[in-house]
Structure formats: C-alpha cells, structure tokens
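Just the one chain here, laid out as structure tokens, in the form predicted alone.
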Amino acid sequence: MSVYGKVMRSEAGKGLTLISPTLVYALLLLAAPLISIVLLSFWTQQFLTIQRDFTIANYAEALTDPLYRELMLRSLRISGMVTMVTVVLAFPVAYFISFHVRPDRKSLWLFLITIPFWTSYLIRVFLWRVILAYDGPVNSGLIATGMIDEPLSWILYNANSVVITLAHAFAPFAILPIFVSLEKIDRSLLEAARDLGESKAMTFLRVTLPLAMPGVLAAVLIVFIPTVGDYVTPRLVGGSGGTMIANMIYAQIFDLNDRPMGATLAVLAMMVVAMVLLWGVSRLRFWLWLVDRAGGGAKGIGAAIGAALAEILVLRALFSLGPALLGPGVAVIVLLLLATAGSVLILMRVPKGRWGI
C-alpha cells in the first residue's frame, strides 16, 4: 500500500477527508477574495487599466489625508454608539425572558424579536427615514403635543439618525447571545447569594452580571464589526454628517474608478477594526482585574476609572502631537501598533477573572 494510501486510512486522514469539503468551501469564499482586495490594494488603476506594479502609494495616501482618517474615526464613533445604545438596551430585554417569562413562553418571545427579520432591511431603513422625516410622525406628535415649537433637525440625516437606525437593525443580535449567556447561569447560585444576605441589586452585580459577561461581549462584537462597515444606513439616512467609511469606499471604486484605492480603504479599515476589538477587550479585562485587586466596591471601581482616564489622555495626546513630530501616516502607524502591542501584553500577563473576559 502507497504512503498515500496509509495517511488516507489512518485517523488523521479520515479526518481531513470529513473537512476538506468545508476547508474547500471556506478558502473559496472568504480567504480568496480576501486575498484578492489585500493584493488589489497595492495595485494602481490608470482610467480602466489596472498598473499591476507593487507601490505602497495608495497606503501613504490614505493614512495622510484627513478626509480618510476623518470618515474612519467618525465610523468607529457611530458604530460605538449604536454598539453601546443597542447593548444597554438589549440586556433588560434578555434579562427579562430569562428570569420573568415562564419557560413554555420563552420561545414565542424569541419568536416575536425575530419578526423584524421577516421584512427586508432596505424597507426597514426607508421607514426610518420616513419615521424620523420632518413631516413624519415623531415630529408631528411632539407639535401636536405642544413640546416643540418646529421639527427636530437632529434626528436626520445625520449621525444620530444612523445610530437610532442600526441600534434598531441590529437589537436582535444583541438580545440573542445575552439571553443564551443569562440562560446558562445556575439559579442556585442566585439564591445562595440571597442566602448569604446579599440585596437583589448587589446578586445582579456580583453574581448576575459577571457570569452574563461573555454573551455581552459576544453582542459587543456582533453588532460593532457590521456596523462599522455599514453602508446602506449612512446612504439612506445620514446625510453629509452621517456618511462613513464604506461609502467612501464605494465612492472609489464606482463613482471614481479606483478600485485599488477603494481596495486600501477597506484593508484599512478591517485592521483597524481588529485592533480597536483588541484594545477594548483587552483593557476591558485590565480594568476588571484592577477592580477585583482593589477589593471591588468604590475603590475598585475609582480605581479602573481613573486607569482608563489616564490612558485616554495619553492616547489623545499622543495623537495630537505625533502627527507634528513624526508625520501623519507614521504616527497614525506607530500609534497603532503600540496599541495593539499593549493589548497582546495585557492578554498574555493579566489572567481571566470571575467576569469570564
């Protein structure tokens, strides 16, 4: 028999043979085309022709101009936004199926969160927009009501209008992970901590929250990667002040014929997504650890704020003057990676704790 043969007949062999279909299936769809944009993004585009020299021109480019920095900056803050807005109020939603529905209705609320999947979400966009219009009938009944003298001009077409939309888009894949993560928690463990003599608000914070940690991070990253690259919602809804990343990147490459630009923008904006992901759960974790060190309570938590602060002022500054001192493209560069280096530094050093992250 061939050594082909063996390693087909061995373990490894039949195993490899039960995933190479979805192996296959995999590279063909996700990692081909990704390495298609990734190549792509270092190609230039005369007109119709594609220059295939390799030049890292489009790179310096983008991490140069301001527009560019500006519209990948105002899409981490609107994809935050909505990221935070659809969280905090997709928790009480969840909580409330695990703990208050009876176990035989449970499904038909999951059932009643799905329905806004049933329309498409082109038409749950343009109602929004129809919802939230000048004339539309939030402006209308607060008139009608006497509570404003003349229709709200900042809840369209602007950022504020693509936050109320996605939050609402997005509110079901919020709901879902945090209710599977609340599922999981053993009631026991509740009513001892009531046993023990702890409040119904200090059960939730000490035992509740902690253990629902990991679906609330998961709806974290479900809901923040999509929408930073969104491009519908700005399209329809945002206006001048709501346009983002993505829709640049269809501007170059259907309104200015230039794909590799187009192509940059969104290699661009996939690293810096991971690395923004990465320094969030990473000094997420940190400031956890820091609250448990202290003893919890309002030291701990004083003490995680005042941390974050500190690092927020010297990221802000560093972001200020590095551009003066080093040049744009070469700071932004820097910036980053010293970034994502401390984050692998904190991920390797400071251990999981009780919060699961």
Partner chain sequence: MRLTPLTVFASLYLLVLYAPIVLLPLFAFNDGTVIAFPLQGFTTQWFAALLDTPALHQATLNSLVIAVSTSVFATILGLFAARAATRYSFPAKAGVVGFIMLPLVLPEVIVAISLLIVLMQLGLDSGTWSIIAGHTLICTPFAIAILQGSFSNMDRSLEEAAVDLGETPWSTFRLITLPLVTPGIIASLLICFTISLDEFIIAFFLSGNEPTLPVYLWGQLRFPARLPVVMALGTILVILSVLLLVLAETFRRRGLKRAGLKDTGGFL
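Rigid core here is just the name for the largest C-alpha set that superposes within 1.5 Å across the two forms. Predicted model only: the values in this text are computed from it and were never measured. Numbering follows the first chain given and starts at 1. What changes on going to the form predicted in complex with its partner chain:
- Core-superposed comparison between these two forms: CA of Tyr95 displaced by less than 2 Å.
- With a cut-off of 2 Å and the rigid core superposed, Ala310 has a Cα displacement that reaches or exceeds the cut-off between these two forms.
- When two forms of a protein are overlaid on their rigid core, residues whose CA moves 2 Å or more are considered shifted, and Trp289 is one of them between these two forms.
Form predicted in complex with its partner chain, following the form predicted alone:
There are no partners or other molecules in what follows, just the one chain.
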C-alpha cells in the first residue's frame, strides 16, 4: 500500500478528509476575510483609492483619538453591565430548572426559555424601543395608573436602554451554559455535604457554586463577546449617548467611506475583547491560586484582594495619567504589555485551579 493510501486509510486521514469541506469553507469565508481586514487595517484611504503602503497610522489614530477611545470604553462598559445583569439574573433561573423542576419538565422549560431567542432579533430590539418610548406602553401605563406625572426620559435613547435591551436579548445565552454545568453536578455530592454537617446555604456556597463556575464563565464569554460588537441595539434604542463601536465601524465603511479605518476599528475591537477576557480569566485563576496558596481563609482572601487591588490601581493610574506622563502611544503600549504579558505568563505558569478555570 502506498504511503498516501496508508494515510488516507488511517483514522486521522479519514477524519481530516471528512471534515475538510467544512474546514475549507470556514477557511475561505472566515479566515481569509479576517486576514484581509487585518491587512486592510495597515493600509490607508486616500480619497477614492486605497494606499497600499504598510502603515500603523490607523492604529495610532484609533488609539489616540478620544472619540474612538470613548466609544470602545463605552462598548466595554455596556457589555460588562449587560454580562453582569444577565448572568446574575440567569443563575437563579438555571438553578431553578436544574434543581426544582421535575426531570420530565426540564426540556419544556428550556424550550420556553429559548423560544424568544430564536425569534427575530431585530423585532425584539425594536419592540423595546416601542415599549420604552416617550409615549409607549411603559410611560403611558405608568401615567394612567398615576405613578408618575410625566413620561420618564431616562429609559430611552441612552446607555440604560441599551443595557436593558441587550440583557433581555441575551438571557437564554446565559441560562443554557449555567444549566448544563449545574446538571453535571452529581447530586450525591450535595447529599454528602449535607451529611457531613453543612447547612443548605453553605452546601450551595461550598459545593454547588464552585462546581457551576465553568458554566458561569462560559455564560460570561458567550454574552460579553457578541454584545461588544452589537450594532442593532445601540442604533435603535441607544440615541447618541448609547452609540457603540460597531456603529462607528459601520459609519467608517458606509458613510465616511474609510474602509481601512473601519477595518482597524474592527480588528482593535476584537483584540481589546480578547485581551479583556484573557485578563479576566488569568487574573481569576491567579487570585484563586493565591487564596489556595495562603491556605484559604481570611488570610488567603486578603492576599488575593490585595493583589487584585494593587494591579487594578496601577492599570487605572497608567490609563488616566499615563498619556500625560509618557505620551499617549507609550502609555498604551506599557498598559498592553503589563496586562497581556501578565495574562500569558499566568496562564502558562499557574496550573488550572479547582474551579476548572
């Protein structure tokens, strides 16, 4: 048998052959386009033509222009809020379905929770604009019942309405992974904890919650990443105060006709999201590791909180004072090095902890 034939007959050969159509498709329609926007981000737009000289001018502009920076920060802030709200609200529901719903009813509950997710996103977002509108159901309802005298203005066309709408839209995303990790918990572990003298609340804190952490982390990722890049919600309910980075990317490409800048912002948005997540996951692992190394208890928690506060303060100071002291470019580079190199170092050096993080 030829070498080629042997490879094709082997397990690996068969697997790779079988997955190749899908892989090639993804390479052509995902990898190639992603690479080309990275390339494009290093070019510049000169009126109607694109200047194909390698330059980091776009990045310099994107990182120093206060408008882009504000939009990026706001996107992160809004997504962070959305993630927190969704995960905190989703956990009890996932817990309820996993622990309190009869086994034969669980799939019905899950089905009910996922239905809204599968209906048109556009319509759901638009409905929130209708609901929260100046003369919409919420305001007209509240006025009719005499609870307020004039319509609330803070509930539409600002960051609040974006958070409300996104939190609503991404609810099932958060419930499903948490539910899955809760389902995986062997119920006899909880009985063992109770048998060994723990109260219900402490059993939850010492057994259920740590074992559900992988699900919570998955929920955070699956809500945070797509919401940072959301276009529809800020556009429909955000007003000027709720505009996010995706709206700017769109404007660069379609309205300002500066595709390289749009590409730059898109690449930057992905990088920033990746870095923020890397930072979060690695620091969580690091802090947990500190707690364990100090032997747990108040001492361990103190050490972890100390480390967290110290780093956050340094990063904050760099962020707010750095540009004035070091110049904007250098400050950004120092900040990135500190945060990302630290993340990589931690993920390489610190072993995966007991929370599966």
